[in-house]
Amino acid sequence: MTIQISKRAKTIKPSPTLTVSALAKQMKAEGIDVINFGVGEPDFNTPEYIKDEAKKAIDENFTRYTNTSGIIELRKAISNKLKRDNDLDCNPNDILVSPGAKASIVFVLMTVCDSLDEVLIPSPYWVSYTSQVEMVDALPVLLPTNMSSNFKITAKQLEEAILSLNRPKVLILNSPNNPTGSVYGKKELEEIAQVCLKYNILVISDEIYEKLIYDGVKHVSIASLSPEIREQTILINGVSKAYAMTGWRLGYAAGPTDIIKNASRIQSHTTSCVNSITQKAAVVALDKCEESIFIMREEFQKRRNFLVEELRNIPNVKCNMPQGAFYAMPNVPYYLHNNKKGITNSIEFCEFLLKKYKIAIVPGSAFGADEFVRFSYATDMKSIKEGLKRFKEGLLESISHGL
């Protein structure tokens, strides 16, 4: 007897970024000198004071189940953080701690979406958004952006899209953005908020890269703009990027009581609580001095400046200067359309570069932008320099005859 796989499972594709990273790690394990620009995590170690708190939790046998929504000390620390950094008053009971920000988003989508509800997503988009929407039987609706708009939607574009739909329910907003590094300003967010209020659209605001912003640009949470939009926003954040804690798996959602309460109920039947030791470590991460973030941000800015300048010096490559996160998205259509290798899309292009030049970058098609590729500069400067050298050589070879 053969058990049929569900339609839901069949439609979900593997994460392209994790796939690229896994392949690069496998090649490295085989002794191949691969430079990995695909990974979406800081190359810094978790700060010592956070690791010490985790060791203390183990020594004190804090190793049992906790409240599904998270220990009260952590939810208070998150509440204090939201007030301190985002000017948001949030009751600890309106916070759900989940095993990663991915889980937070899925549980919220499961809470608010019925079958065929429509979820608006600016494109390029983080690879998991569309799959997460499809997993809850809702419909992803892409809002295309381009380099000239710095990859940001406008309020007018959003309103026109809403009016064209049957059951618009949610807008997923990601600022600072993965993969483009774009950051929405206060005025832009105010205009978007007015549209969402007008049409009763819930905003899921993914702010996981909040601490990684450059050039004096200020992060603004859309939830902070008015009491009205606050009641119509679920803020998503976590400790993975800012504190180099990707493997610790802790994210959180903060928002209206009823949504958080029901999302917590869903979590109780799926993942239960977050690792108790991670929760203790996260309390210290959120409460203590942010010197480690400053050091990491300064280094990322140096890498960003070098990477983008070098990319712009390559003939027929264009690249916006990202304001946040640790990604750059060069535009490479010339090499996709004029190469002599039979390459027709960004996936084939990245496969060519990985196999021939041993550099792992993520194809733009993974983010809904096939004429781009994504570089992560969360790697050391030596690797960035060598990787860019290989990238340029690969581009030039692809359009050359007889090589």
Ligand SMILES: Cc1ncc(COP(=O)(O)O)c(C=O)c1O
The other form holds:
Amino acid sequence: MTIQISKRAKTIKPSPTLTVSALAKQMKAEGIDVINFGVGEPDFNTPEYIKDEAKKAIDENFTRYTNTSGIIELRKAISNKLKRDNDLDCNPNDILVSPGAKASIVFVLMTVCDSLDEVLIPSPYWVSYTSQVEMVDALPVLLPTNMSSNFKITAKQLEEAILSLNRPKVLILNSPNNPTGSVYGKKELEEIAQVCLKYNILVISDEIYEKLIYDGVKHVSIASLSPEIREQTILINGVSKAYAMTGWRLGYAAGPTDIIKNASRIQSHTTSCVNSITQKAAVVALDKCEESIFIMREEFQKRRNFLVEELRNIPNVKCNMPQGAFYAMPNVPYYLHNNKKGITNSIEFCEFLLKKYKIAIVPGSAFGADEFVRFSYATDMKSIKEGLKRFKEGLLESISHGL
Ligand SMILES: Cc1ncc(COP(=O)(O)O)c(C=O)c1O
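Can I have the other form now, the form predicted in complex with this ligand, not the form predicted on its own?
Time for the whole complex; same chain goes first.
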């Protein structure tokens, strides 16, 4: 007998970024010299004193289930962080700690969305948002942006989209943004907040790249703009990117009591709580780790400057300067439409570059932007230089008539 797979499971596509990364890792394991620009995690190690705290937690047998929403000292550390960095007063009881920001977003969507509710997502978008929305039987509605608006939506565009929908419920805002690196300024956020308040739209504000922001640009959380919008925002953040702790799995959601309480109930029946050891380590990360962030940010800024400048020097490649995260998204339509290899889209283009030039970059179609590709610069400078050399050679070969 064959068991039917659910319609829900069938609609979920594998994460293209994880797929590219896995393929690159596999090629590397086979001894192939691949340069991986697909990675979505810092190439730095978790700072020593965070690791020490985890070792201490094990030695002290802090190895049992904790309460669902997270140990109180961690929720207090998050509350202090929100006050310190984001000027937000948040009661520790209005915080839910989950196994990664990814899980936080899913639990919040499960809490607020009914079947066929509409969730607005600026595009290009992080690959998981659309699948997460589909997983809860809601409908993703993409809001297209372009290079000239630096990939940001406007309040007017948001309002028009809302007016054209049947059941608009949530806006997922991601600043600093993956994949574009765009960062929304205070005024832009104020205008967006006005629209969300006017039409009673919940904002899920994914601020996971908050600490990776360059050129002195300041991160603003939409939740901090007024008491009214704070009551209509779920702030999402975590330790993965800022503290190089992707494998530890810890993210959090902070927002209105009712939503957090209900999301916590869902978590209690799924993942129970976050790994107890990780929770102890995260307290130290949030309380003490500014210096490691500074070092990482300086290095990322250097790499970003080099990468973007080199990309811009390639004929027929355009690239905006990303202000945050660790990604750059060059625009490559010329090579998609004028190549002599029969390539017609960004997936085939990236396959060609991976197979022939041994560089792994993510096709823009993964983010709803087929005329782009995404480079992660969470890889060392030597690899970036070599990878760019191969990228240029690959582009030139693609439009040449040779074999
Ligand atoms: C925009 C965005 N949000 C959330 C996450 C998930 O982070 P976590 O490791 O905390 O699940 C990622 C990871 O790549 C991301 O890029």
